[in-house]
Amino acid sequence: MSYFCERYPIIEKSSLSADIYSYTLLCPNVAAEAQTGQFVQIKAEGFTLRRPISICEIDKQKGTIRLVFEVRGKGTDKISRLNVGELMDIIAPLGHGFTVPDTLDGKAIIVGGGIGTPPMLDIAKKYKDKCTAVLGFRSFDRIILDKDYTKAGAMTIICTDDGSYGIKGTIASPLDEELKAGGVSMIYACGPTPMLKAVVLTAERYGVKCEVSLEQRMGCGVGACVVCACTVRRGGSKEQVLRVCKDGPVFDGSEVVF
């Protein structure tokens, strides 16, 4: 697949909560080839390397994307500087992303984990009203994007940590409820490590399919300095390693070695 390495107009900037800011860029020639699930290098003037971010939602027809990103140090923060006009340098679209099918068997199971969250929206647009998205943050003041899943047609069930808002606790008790209800054929999930592989058990304890997107750290976002390593098994082979960036970030959970 293409990716393009250019500076893109940003034509919407907003805020969702404390350090997460919502853009969106007009880049025509990235919107036609991107596909959800899949991340973006942005450079950050005075730095070195870029700072992969997931996209967000990708408007075809008007030949846009959407990123969403938390600030998480100096790289991110000059970012979130960059305001409505001016224009943003990425590398896009790279990695593989979700597998979202054409004829939609059953319903779908989204579960994000505070900033793992936007990377699904455009598949809780796609299935509408036959998935449930399960979210997950620390507290009131972290919520993000749940009116967008709800604007999807999405069941949205909001977790937060200290019960501020919604169910108080993890995403585990609504997710194994979902899926008791049964007609569920297919889990996607971004967020941290110990919530994918809690995910990944239970959809293996129900025989439900799933999908993971992982978050590592990057350098290049291409593949070539290998960095971003996971170790995966696949058909009864040996582990192997492989690379977040060009061989993800998305994996079949069955697969990954957490």
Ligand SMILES: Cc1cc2nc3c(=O)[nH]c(=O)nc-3n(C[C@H](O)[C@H](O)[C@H](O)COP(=O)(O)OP(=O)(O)OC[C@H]3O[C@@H](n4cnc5c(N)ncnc54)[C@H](O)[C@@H]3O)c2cc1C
The other form holds:
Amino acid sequence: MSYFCERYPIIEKSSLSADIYSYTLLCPNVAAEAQTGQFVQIKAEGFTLRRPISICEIDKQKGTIRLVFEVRGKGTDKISRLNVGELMDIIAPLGHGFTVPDTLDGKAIIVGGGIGTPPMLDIAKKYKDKCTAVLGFRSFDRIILDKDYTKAGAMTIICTDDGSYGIKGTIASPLDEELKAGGVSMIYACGPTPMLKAVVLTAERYGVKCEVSLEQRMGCGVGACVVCACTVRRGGSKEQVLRVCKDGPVFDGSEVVF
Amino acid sequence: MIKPDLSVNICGVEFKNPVIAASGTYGFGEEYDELYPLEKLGGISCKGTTLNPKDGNIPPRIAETPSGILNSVGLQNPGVDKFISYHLPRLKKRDTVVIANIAGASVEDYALTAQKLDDTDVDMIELNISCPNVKQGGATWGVSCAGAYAVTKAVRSATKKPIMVKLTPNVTDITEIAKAVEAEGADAVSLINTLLGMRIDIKTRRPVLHNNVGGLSGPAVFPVAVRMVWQVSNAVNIPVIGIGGISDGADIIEMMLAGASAVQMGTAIFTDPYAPIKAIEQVERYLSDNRIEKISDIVGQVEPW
Ligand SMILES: Cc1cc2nc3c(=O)[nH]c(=O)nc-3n(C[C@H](O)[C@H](O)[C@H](O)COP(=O)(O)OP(=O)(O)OC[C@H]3O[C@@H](n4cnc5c(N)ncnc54)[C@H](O)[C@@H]3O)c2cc1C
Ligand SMILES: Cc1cc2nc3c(=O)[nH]c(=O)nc-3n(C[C@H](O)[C@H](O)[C@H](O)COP(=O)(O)O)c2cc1C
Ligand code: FES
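With the form predicted alone in hand, show me what the form predicted in complex with the named molecule looks like.
The next block holds the full complex; its first chain is the one shown before.
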């Protein structure tokens, strides 16, 4: 696997909700190498550290990738001021992505929490109606990509913490119901750490394989500085400290020590 | 015009150019080798190595600051044996200077680690004396002449390799420490390591780093580094390697005018992985434009008021 550090033209920009932006970059070399679940490190002009953002969609034919991110602080705010026609400076594609076999024995469940929703859209596009997306948001106005998941063919269940749309509460009970119905062979999850922890426990209870995408503050983003540590127990052996940026961000849920 | 000569010789070790990747920011070179050949660099100072493997600190291990970062990695590394058996042979196939950076909790740890490296074909050993002296209540070796002296002495008798002692800026007078390690047989000094700092999240009232405090690096520390390099190069007779906040060719020239015989770049690589490569080209252009034949001609050529 190889990666690039270049500036690529922005060919599409839109806003998905207050402070959440979608960008499409024309970057054929990155698109050719990229895998679902990998991320990019975006340069924010004037800042020392780049911002890690997951790849939301990869179009290998068109040579494009899509990025969806929320403005959280000053760096993402700076990046969000870039417009169509300008160049975005990225290091990409980075990290170890999701395992997405061509065929699955059973159904797949995608669990997305808030801004953790984007990186699994290509999984929904691949498994179409053989997958269910359970997406949780704070409230109605924070919902993103629900239509994209529906359009991909996935059965899409929306939850909001305040009940302003869909099921009131977290993703926990719809996830449990889907698993109870049976026939699920894989769970993919990305979102806040407490949510991931809950998903992993639920998956274990039902004996279903589960992959989670972790977040950690990063330095280099490519595996050189060991800043982005996470603790993992691999193959039943003792705990080891791995790098979210290179060994992850996607890990087998059962090996992560939360 | 003929190509300027970028090579430098530091205590008998020949570098094709004065730009070295700083310890801890470049791993063992493997990752950046995917972007450009490591041969382009003058040298690589590898991730700090300890006698036994270390897991490092609990994350978050990094915080952004105005023009810089704080880090508290806590020396996570695979241990010197793995360095010697796995990383070093791979790096030694490449035509660039390989520097082992070592750290320890006790004088014996340093000596044993250096002894193991003595039998290898590593080009140089850099002593990181900015880590805690466990027996002395955790104060870092490099903040006292006695600590710096003890470590240098132990390593000096454990290896014939050229040794470069990396100084911490968290001291009252860095020239005193530099003189102490020179007296104990250091072949060169490198400076600065990171400056101790802290950031607090005002929403949670928690420090951003799980370790509470961490080391400041990046452009923010550059003027401090230039000042210390200038002071130390005036105080000792061994070569000084300038480190701290270097981002481009102009910074390298400035650091060398202050007295550095070579430089290391770290944090700048996080912002732009190509930064060292671009900086080397910029230095070459500066020399051509100013009709300077050899980079070594500018070392210490600042004209103080
Ligand atoms: C692998 C990975 C994939 C991600 N994918 C997405 C995505 O697709 N969409 C999205 O909106 N967000 C994503 N994030 C989170 C995103 O990186 C942060 O929200 C962003 O870095 C915050 O930067 P800022 O300038 O807004 O905030 P500031 O507070 O100014 O950031 C200060 C520093 O902290 C770091 N930081 C702050 N929050 C986080 C965080 N949650 N994770 C990692 N670093 C953080 C920043 O990178 C920066 O170095 C991802 C994070 C990781 C690690
Ligand atoms: C993430 C990180 C890890 C570091 N690890 C080490 C280390 O293991 N040993 C060491 O001597 N210095 C270490 N340093 C210090 C750097 O080598 C360098 O002295 C410092 O960062 C200043 O240079 P810069 O501003 O160019 O980064 C580390 C710095 C950073 C940012
Ligand atoms: S961010 Fe540098 S190793 Fe992961």
